[in-house]
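Take a look at this one chain, the form predicted on its own, written out in structure tokens.
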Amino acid sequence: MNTDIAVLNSCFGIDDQVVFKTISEHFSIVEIDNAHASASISLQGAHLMSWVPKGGEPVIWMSQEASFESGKPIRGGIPVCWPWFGDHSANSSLPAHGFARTALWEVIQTEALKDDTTLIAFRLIQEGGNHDGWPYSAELEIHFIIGDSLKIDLVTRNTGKSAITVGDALHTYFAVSDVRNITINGLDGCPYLDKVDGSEQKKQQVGDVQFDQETDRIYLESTEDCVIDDPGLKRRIRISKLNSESTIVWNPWIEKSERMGDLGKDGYLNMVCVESANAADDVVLIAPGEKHHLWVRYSVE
């Protein structure tokens, strides 16, 4: 895996569109700027940190207190949760949400597409036994298409000789004007696990999701588009997805955000996580030689 910035720019850089940079010791990013949008992605975690459509406001939220240190999760952006979501099913001492978000990924492709969007793809190769709690062989790729919409395809390939079970999520932090004044629609009638209330199963009644306290819910049987309606920014963010039957909605609110320490002062007011996932009982069984795509598209209306 080559992480030399000069080599990356020589092999994968695109003039006036894709450039690789080092922002701190052992921490490198790629910046994309095209006719439609700008974006930045960390090589650690293949973690998208920003996406800004031209002439618009940032769509993805990053904490002002985010740490850019090797092996530490980044607060904000789009962490990749894989190969499990939340705590490990058998060993809670293992990293929450798996190891993909803190691993170093390799760049495998960049391309300026005909519609003036930009493709960039990364790969994380996991040989059997490399990680505690994951004694399997698999390849994980993530493909981004940066334009006036943001498309992401998270692809798991089972390269081993036995079936594997995977939980995954795109843990996306969306930027909002004030979480107390936004609504999320598209979850009417869905059952959900209320993690703030001991994971008790409840049901979303008819109407939008609103926020006036800590919210941490795994919505099940959720396949329809979700829309964040933000009157303060006069925009709606549409979240479309495929091959995901669960949606996580999260905001830590006041007390938890203070305990977390890296969300920034009142940071909870300007973010909401709407995560396309396969979580809880909605996990994916992948046969040997087969693959699974978790695909999302984010757009601003």
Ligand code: BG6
Contents of the next structure:
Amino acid sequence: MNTDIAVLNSCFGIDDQVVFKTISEHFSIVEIDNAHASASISLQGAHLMSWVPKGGEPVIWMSQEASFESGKPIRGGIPVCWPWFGDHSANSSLPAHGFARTALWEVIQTEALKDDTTLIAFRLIQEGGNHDGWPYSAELEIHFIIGDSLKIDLVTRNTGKSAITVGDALHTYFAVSDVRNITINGLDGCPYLDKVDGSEQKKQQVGDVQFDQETDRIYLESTEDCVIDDPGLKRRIRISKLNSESTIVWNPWIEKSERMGDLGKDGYLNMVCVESANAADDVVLIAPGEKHHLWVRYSVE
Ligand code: BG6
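Now that the form predicted on its own has been shown, please provide the structure of the form predicted in complex with the ligand.
So here's everything in the complex, that chain up top.
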């Protein structure tokens, strides 16, 4: 895999639109700028770090205390959770949310599209046996289309000889004016596992999700659009998705933020994670040679 910035710019750079650069030792990103939006993505984790529609506010939150170091998860942006969500089912000493978010991905395509949006795609090849806890073969690709909406397609192809089980999530940190004043709709009637209450199964009554304490829920049977209504920023962020049965809603609130140490001062007030996923029992079974697409579109209304 070529990670040399000059080579990446000569193979995949697009004048004034797609530029690769190094921001710290062994840590490279790509910056995208077009008529509709700007964005940046780190090669580690194929991790989208920012997306700002032209003339608008940042839609994606990044912690002021985030560290950009090789092998360390980044606090904020869009971590890719794969091939499991949360703790590994059999061995909790393995990295939470899998290994894709800290692996170095290969750039495979960039393209200025006709509607002035930008496509950028990355690949991660997993050969059987080179990761504890997941001794299978698969090819993972992620395709971003950066425009006034953000479209992401996370594609898992089973390249092995037996069926594989995958949990995946786009663990998106959305920027909000004040989490205490926002609502999330689209989850009416969904069962959920309440991770702050021993993962007990509960049911969302009809009505919006609001925040006044630590919230960590895996909503099941959740396939509808979710909308984050943010009166403070006078905007609604719409989250549409395909092939995702679960939605995780997470805000660590005060004590957990302090324990985590990388959310920044009062950072929890300005973020909420709404994660399009296949998690818990909603994991996906993929037959040899078959693919699974987890697709999302984020737009601002
Ligand atoms: C969420 C989980 O998806 O991610 C939370 O539901 C977890 O339980 C959070 O705390 C952050 O995880 P991490 O591994 O990035 O600290």
